[in-house]
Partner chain sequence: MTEAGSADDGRRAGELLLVATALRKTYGHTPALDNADFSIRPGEVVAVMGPSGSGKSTLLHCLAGIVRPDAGQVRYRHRELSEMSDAERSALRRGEFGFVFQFGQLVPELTCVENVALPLRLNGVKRKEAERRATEWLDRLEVTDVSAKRPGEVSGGQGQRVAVARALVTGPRVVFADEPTGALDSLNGERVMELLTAAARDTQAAVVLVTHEARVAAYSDREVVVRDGRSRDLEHVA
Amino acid sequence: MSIGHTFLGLLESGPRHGYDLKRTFDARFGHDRPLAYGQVYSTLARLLKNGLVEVEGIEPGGGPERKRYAITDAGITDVERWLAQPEKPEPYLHSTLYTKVVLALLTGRSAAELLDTQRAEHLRLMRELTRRKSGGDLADQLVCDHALFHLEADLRWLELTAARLDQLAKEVTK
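Chain structure, single chain, in the form predicted alone:
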């Protein structure tokens, strides 16, 4: 995810302080990975340097001065361009899990046990996401659905690989 572009999109609704951007980002997009304050301010510094935001005002506070950032015309153009570009689908052609299965076979360990353990972990996470989804708002439901669909695809791969373990073992141990 592009944090800079996300900030630009959030700034289109009006100027904000870095703290407000972090709070909104975390509430809408960072449920599982909230932003660190250092990341917020380094991103804002980069956007400022690139002319995509400007400091609209500075207010004194209890600590350091609070800068209010506003998006520039160049920032609006940049976020429009980013939103219009489709994301590149990312197939998992270099899967760590596949590597583990092959290495288990090559070293005489149980690839079937590895797959069973992984299946259990996927199912555990799917149950957790399903619980989260049932209590969440629409945005959280959509995020959980995205993750669940990917986990379902992984489960299908785990089942297919388990069914082909003997054949794979013969191929990798030639």
The other form holds:
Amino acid sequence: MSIGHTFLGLLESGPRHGYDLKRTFDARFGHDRPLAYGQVYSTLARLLKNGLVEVEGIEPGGGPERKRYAITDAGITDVERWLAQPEKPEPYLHSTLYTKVVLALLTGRSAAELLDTQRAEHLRLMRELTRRKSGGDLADQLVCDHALFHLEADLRWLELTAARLDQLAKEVTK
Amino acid sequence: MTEAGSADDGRRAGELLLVATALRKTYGHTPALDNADFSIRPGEVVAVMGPSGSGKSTLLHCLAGIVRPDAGQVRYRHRELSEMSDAERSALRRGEFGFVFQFGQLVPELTCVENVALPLRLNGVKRKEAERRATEWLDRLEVTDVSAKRPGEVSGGQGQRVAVARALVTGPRVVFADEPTGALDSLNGERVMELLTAAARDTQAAVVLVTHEARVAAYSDREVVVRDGRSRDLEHVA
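Can you swap the form predicted alone for the form predicted together with its partner chain?
All chains and molecules follow, beginning with the one already shown.
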């Protein structure tokens, strides 16, 4: 999962301190793996260097934890592009997709569109694997089947999430 | 064939064979289709997916002229289905359309070869010729050995292959398949899909494939998702 893009998505709703970003990230997306402070500040330093965030204000006392970060126009364009771009279908995508769906809902973008775009990408790969399987030997068939079953599981998750979007929107925006 | 014009008219690449626009259908107070669109070209396999109750089977029934939509149009090779008489629509379904359902729906009293020959017999083909052509299709679907058996004596996978043979024996231009592998295990389901899509592509038949299984939809060229009676063509997403 891209921590940088997730930070950008969280910053779209307003400027935050690094500590606040970490806390929100851990609560929403961290599950059992909270971010290390080093990771938080190195990510923010990179976003700053690339012009995707800016320091909006520094409180007295110094140190990185005193800075308030705000997203720039370039940052908004970057997060927009990331959300619209389907992920390369591969196993265990759920955390990235879940993050994207939640951020789309938080920032008022279409999560349904995002899920459909991803669905189309998954099916494209499933078609390719099905064609490869039809022309292949038994070993090819077994390898393709393994990938197909994983992709099918992802697709079922996409369908279920699409069916639960209204419920999820209520929960994440309350 | 029941339509006027040369046999190749509808088979030119790129030409739309069956087009539905702004279909609406309500059962009682329940809307089944709400402004649904659909189109398919000759030789194309299009998967229609969506949750249970989303309207995908109703869409298939409207496209096949089995159900009349409350509003909207279904055009098959330049003719509106709604402008045809019941007899014309029946002739269309018998001559130009083929059907495969989840449970083969074979006639239990007839042998498998007689089941496959049945649509030809109804179209006036002599028994001997009809059974010869039926046997060719059973061979193609790899179930020659069940030809003298009755449907109750064959496995689910074999029965479904017989049903596919029956759908294709008249050389239909459109095959409507509603959950054709729904009652089969993975291996049999896949073989049925391979045989169905290969045969359809060889004969340039279009296939409207209603399924809720992504692995079955992966045999299609493109996917249309139906949700709450509205359709979305995923080819144009992203």
